[in-house]
Partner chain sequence: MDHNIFSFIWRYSKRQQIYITILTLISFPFLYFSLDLPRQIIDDALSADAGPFPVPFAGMELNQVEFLLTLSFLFLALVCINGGFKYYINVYRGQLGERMLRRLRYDLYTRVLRFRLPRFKRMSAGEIIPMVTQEVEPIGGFVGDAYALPVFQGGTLLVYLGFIFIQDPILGAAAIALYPMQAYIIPKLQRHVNQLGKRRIRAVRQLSDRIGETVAATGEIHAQDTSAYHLSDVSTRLGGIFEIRYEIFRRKFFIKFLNNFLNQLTPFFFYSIGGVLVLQGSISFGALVAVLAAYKDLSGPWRELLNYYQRVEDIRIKYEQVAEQFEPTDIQPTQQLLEDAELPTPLPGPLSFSSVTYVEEDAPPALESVSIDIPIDAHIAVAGDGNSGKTEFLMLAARLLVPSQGRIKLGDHDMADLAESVTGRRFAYLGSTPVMFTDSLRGNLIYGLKHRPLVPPPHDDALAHFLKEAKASANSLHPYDADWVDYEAAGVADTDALEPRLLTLLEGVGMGEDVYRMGLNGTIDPGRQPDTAERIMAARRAVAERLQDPAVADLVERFAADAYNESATVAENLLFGTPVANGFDLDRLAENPHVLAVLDQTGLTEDFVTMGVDIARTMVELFGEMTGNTELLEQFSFISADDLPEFQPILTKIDKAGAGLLKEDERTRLMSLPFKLIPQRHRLGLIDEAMKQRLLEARRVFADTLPEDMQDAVAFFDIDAYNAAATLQDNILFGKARYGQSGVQEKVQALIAEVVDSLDLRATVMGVGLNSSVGLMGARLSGAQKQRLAVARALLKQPEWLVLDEATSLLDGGSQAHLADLIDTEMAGRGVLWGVHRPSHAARFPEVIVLHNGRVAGRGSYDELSRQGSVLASLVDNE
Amino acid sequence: MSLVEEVDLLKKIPLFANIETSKLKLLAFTSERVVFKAGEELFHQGEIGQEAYIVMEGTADVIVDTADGPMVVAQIGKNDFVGEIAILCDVPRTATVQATSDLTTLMISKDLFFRLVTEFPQMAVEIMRVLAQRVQQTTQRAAARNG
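For the sequence just given: structure alone, the form predicted in complex with its partner chain:
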């Protein structure tokens, strides 16, 4: 897959949907493409995280350790962005992500992510927007559950 195809893919991810093509190209070029085999972990709950991943192909499970043992809380696939919490807030990984098929990802290092955000403020705004939406969704869900 070439850079151009990667850029097309990135455009389909909500987080990056409104960002200029040239910036996405930079993001794609400067991030590393990493392939995981089925069963390999992208990262493990509790570790200190340095990277976020964009799934380009394949599927993975999001697993959280509970008192009753590990529990799959979500499944992710193409176009999903995972691991961003750890690099944004400096907290240990909140879940384990394990590939369930052969998985192709774009790996964005924490360093690179912050450099891009500082260099291109519109990216920061975009990320804020997406995160705010997530917070709103979570709040709504919580309200629905409580109500």
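Please show me the structure of the same protein in the form predicted on its own, now that we have looked at it in the form predicted in complex with its partner chain.
Just the single chain follows, nothing else.
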């Protein structure tokens, strides 16, 4: 995938939709493309997070350890952003993310992510929106399983 294609992909992600093209080029250029095979983990619940990932191709499960064993709470795919909670809040990873197909990602370091949030406050607002939606969806799924 070329730099232009990566920038086009970033523009489709709500988090980055309002950021000017030159900044997205910098993001794409300074990010690292990382490929995971089906079954590989991007990260494991409880680990310290130093990066977040944008899914460019493929799918992955978001898995949370529970008293009854691992529980898939969500599936992510193209244009999804994952791993930001640990780097935003300086807490261990809140879930395990495991590729369910071959997965191509753009890895964004913690430092770069914070630079972007500082430069573009609208990103912080969008992050809050995404996180609130995830909490709501997870709560609904948990209630449905327990109800």
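Note that the rigid core is defined as the largest set of C-alphas that superpose within 1.5 Å between two forms. Residue numbers count along the first chain shown, from 1. Everything quoted here is computed from the prediction, not taken from an experiment.
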{"query": "Threshold 2 Å Cα movement between the two forms at Glu32, rigid core reference", "finding": "no"}
{"query": "Displaced residue check between the two forms: Arg115, CA, 2 Å or over, core reference", "finding": "yes"}
{"query": "Turn angle in ° for the smaller rigid piece between the two forms", "finding": "23"}
